[in-house]
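Heads up, the chain below is alone and in the form predicted on its own; it's given as structure tokens.
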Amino acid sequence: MESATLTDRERTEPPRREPAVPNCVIGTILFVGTEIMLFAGLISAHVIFMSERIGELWPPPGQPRLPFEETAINTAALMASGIVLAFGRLAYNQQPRRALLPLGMALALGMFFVGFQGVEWVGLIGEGLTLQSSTYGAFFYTIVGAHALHAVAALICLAWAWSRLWRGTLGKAHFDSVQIFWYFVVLVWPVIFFQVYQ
């Protein structure tokens, strides 16, 4: 009698529908939204500080200039990784395993970007630019360092996605979530680059 009642109840319940936007994608969008506010605050503080220094020698005496040209090349590598990832998503739509190469290339370009940033930091520290050397150094390492942390986290996500794709277990929603996070890392960088490296 009880099992028959449960069956009747199950028949009257509407079929469960898939959400229009998967939960992991919504979560990633909310996370990225909060991180945009973080970077907006950091960059706004830098803009205000710089506006109060108009007419002053910049960078301060004894502090090295930031390597604009070299970092422009590194920026191009990061932008290319975002473009390659977009092609990876198109390939995934046709046949998931076809996205392995573009996803791997996006990961490699991202690793190049982070590695190059590390080399840049070692050089700048050697020239005397540190967090304690000046407000110039403090802003540089805080803003660019925050981006570097996000880039490393996003690279871990890309590596996880590549591994899941290799095993054939990467779902569309998870690919979308990783892609959103990486696009955030890619797209916030030009704003930082042109603001901090000027």
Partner chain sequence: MRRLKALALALAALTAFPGFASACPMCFDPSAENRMAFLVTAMVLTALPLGMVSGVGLWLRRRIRKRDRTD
Given for the second form:
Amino acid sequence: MESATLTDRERTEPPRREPAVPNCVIGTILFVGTEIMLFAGLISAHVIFMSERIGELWPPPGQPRLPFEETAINTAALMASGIVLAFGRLAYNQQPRRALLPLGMALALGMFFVGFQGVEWVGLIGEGLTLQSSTYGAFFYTIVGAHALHAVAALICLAWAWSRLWRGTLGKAHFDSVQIFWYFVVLVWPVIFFQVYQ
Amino acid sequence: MADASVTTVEGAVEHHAHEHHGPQGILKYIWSTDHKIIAMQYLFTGLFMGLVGGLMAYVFRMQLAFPGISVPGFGVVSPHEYNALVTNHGSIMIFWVAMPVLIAAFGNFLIPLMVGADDMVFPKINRLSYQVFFVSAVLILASLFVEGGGFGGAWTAYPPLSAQGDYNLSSLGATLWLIAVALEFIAFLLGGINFITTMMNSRAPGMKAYDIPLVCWMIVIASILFMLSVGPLIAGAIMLLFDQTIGTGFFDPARGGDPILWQHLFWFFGHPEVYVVLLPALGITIDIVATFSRKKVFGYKIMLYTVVATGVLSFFVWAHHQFIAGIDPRMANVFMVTTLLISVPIAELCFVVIATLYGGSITLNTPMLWALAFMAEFLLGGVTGIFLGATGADIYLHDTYFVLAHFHYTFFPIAIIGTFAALTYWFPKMFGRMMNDTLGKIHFWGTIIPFNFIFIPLFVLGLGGQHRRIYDFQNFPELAAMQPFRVFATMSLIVMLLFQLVFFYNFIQSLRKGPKAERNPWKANTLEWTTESPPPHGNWPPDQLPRVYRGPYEYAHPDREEDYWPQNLPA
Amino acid sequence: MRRLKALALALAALTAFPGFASACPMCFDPSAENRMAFLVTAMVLTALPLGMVSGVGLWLRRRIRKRDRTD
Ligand code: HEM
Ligand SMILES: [Cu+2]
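Can I get the form predicted together with its partner chain as well, since the one above is the form predicted on its own?
And the full complex, kicking off with our chain again.
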């Protein structure tokens, strides 16, 4: 990413101090902060929307109920993925290659989550819930879709980290960045789940 | 990556240990990752958009002063064109002029130079930021020429008008407008990540937090404010985009949506946004004032903490834009109190500037005039904001020309006066030549006086009950009687626009023929003045990056013969 | 003086019982739940960024302190 300037910087004198927090970790934190606000906006919109539906038939007539129970299982898978990744980090601290298995497991669980979600969507579309069918559907697909996009992006990062780890070139800072990104995806999900699927 | 000779006018320097294997020729300018070149790209795009926005104002002000005439250079303005021009004037001036010039151009140029770094920490992300911004600028301009015309639903894009092509009759224009705004936000997120990380991690050895020039702090705090407030609006923009394109009903009451929800999401961003643009301009002002009154900034830490307090408070005031939108009146009361409270830190900032001036040996050259004018004019904007912040007064004043004059008295000092202050002050460093001071002063007075003559009549019109966003006031007998005010404002605008020619002449002439600038023409302390003008690629020779020994404002120190004490001089 | 203070307080207390002012016919008469939802989301949206900034700020300070000790 910054190879050209790094070589420049290596030549600079006097030598600069090691930053307290590496560049890419700060960058990721800032990015994730913005994304948290994005989801805060989406969820606030949903809260306000639901407050206007009090006393109405719910879900709207002709629209399917959201599969709360199945998704609860899926939620558990995503949480498990986050926990496994935390263990992966501990293993990495001892010896980097030991993180290969937990990181791979976190990746697999994450892929399971996204796949499960996709199957669920196909079912819901079959039952007549689409973006256009009602504002209920529109909110569902917008919020859950936004989360799914982030999940896919974070999975790509996890896969990239895994391949770097395999080749033995994954630095601590990059591990941290990917970890922060994945935790964000894992931790906003329960909020979405309890607000949207309720 | 750009080569050393790119950044210098007429090969002032020929050195550099770096090897360069980047694009050559013209590509050096458009595919560079050098922060100074990206700053120039932002600067020139911003200035160009400013020209476009100014000419739009000319067209719709002509329509207001002389309803129905064929405006020279444009033709007869139809009601829809009027709305599209007003909407895009506002959007362009805020998102494509104030932000790119003040934050992106000066942030990119100044932050690495002022903290003693050779470039941003993520140069490629920086380049991507400009490219996204460029696409957004093309889109907003293109949106004016598509079928149905440009979007005409005001820069705030309130639904239901903005939610459906059937309502605003410019479905393509509205969608392009929205996409352009969203892309612009993404560009600034990428830029903000760079500014914050660079200032944190790439400072010169010895530079502690309180040795950073205030303008860098201000740009960084503004970036943080921006990044934290923009999320909900992006969420809203996605929802509005779905409303427009695939027919969902998030905001359209006819389809079960809630238009107030958009206002909620928009103003959550909207008010912090005004501080996002204010802070860089304020930082520029304070740096210039310190340099040209040869005095230490009065209360560096006070200033910094005050700005942090303003940033915190700015998250608590946004509902003052919705006082009469049907929000809970108790909530309105809370927001009234916070709105009045936020003028306290703002007033404090004014006093810091005044106290810095007090007893200094003041040089009244062009940059200093602009900086002082910024404080004077912004003061009027802030004071009128207090009227609007009182819920009782706002019931009457909301959406009148009083509001319009209020925010022009804030935005014009920020976007225009702040830009000219920065441009005239850092011109020698950016382009290696001095600007003509006499022409600069002519341009200054030719801008400031007409500016006041444009907007003071608008305060009067607003108090007289004239509402905003009306195409032709002749149908309202009481308002039609105030026509002379409108004509006067329009005439002043034309005078002001004509005086900008002086600036462009001065700019181009100084670029070509101005006297060569030395490293430190203003005898200022901050690090950017310790390198050549303009700085080479990498900013300093690789083995001579600066080391910092003191704060940025050590002017007229009693123990020194020279009245300035550069940050990099060993004690 | 004390009377004046009491009067000022009484006037301030009046602001707890304000009346509605609506400019737009569509946004009239929101339900109590709706008003509450706006209030709550407003508070969450405001508290969240401030909380995040202070959290990250404190964490950064700790990291910087730690580095400075080890240097
Ligand atoms: C930082 C500089 C400021 C800028 C750039 C700014 C900008 C704006 C803008 C753009 C609007 C109009 C929005 C619209 O309706 O389209 C506005 C309205 C308002 N401003 Fe400011 N403002 C600034 C400072 C202040 C201050 C210091 C206060 C109060 C102490 C204030 C109070 C208000 C109020 C209450 C309104 C709403 C008026 C209404 O819509 O009825 N502003 N401002
Ligand atoms: Cu505001």
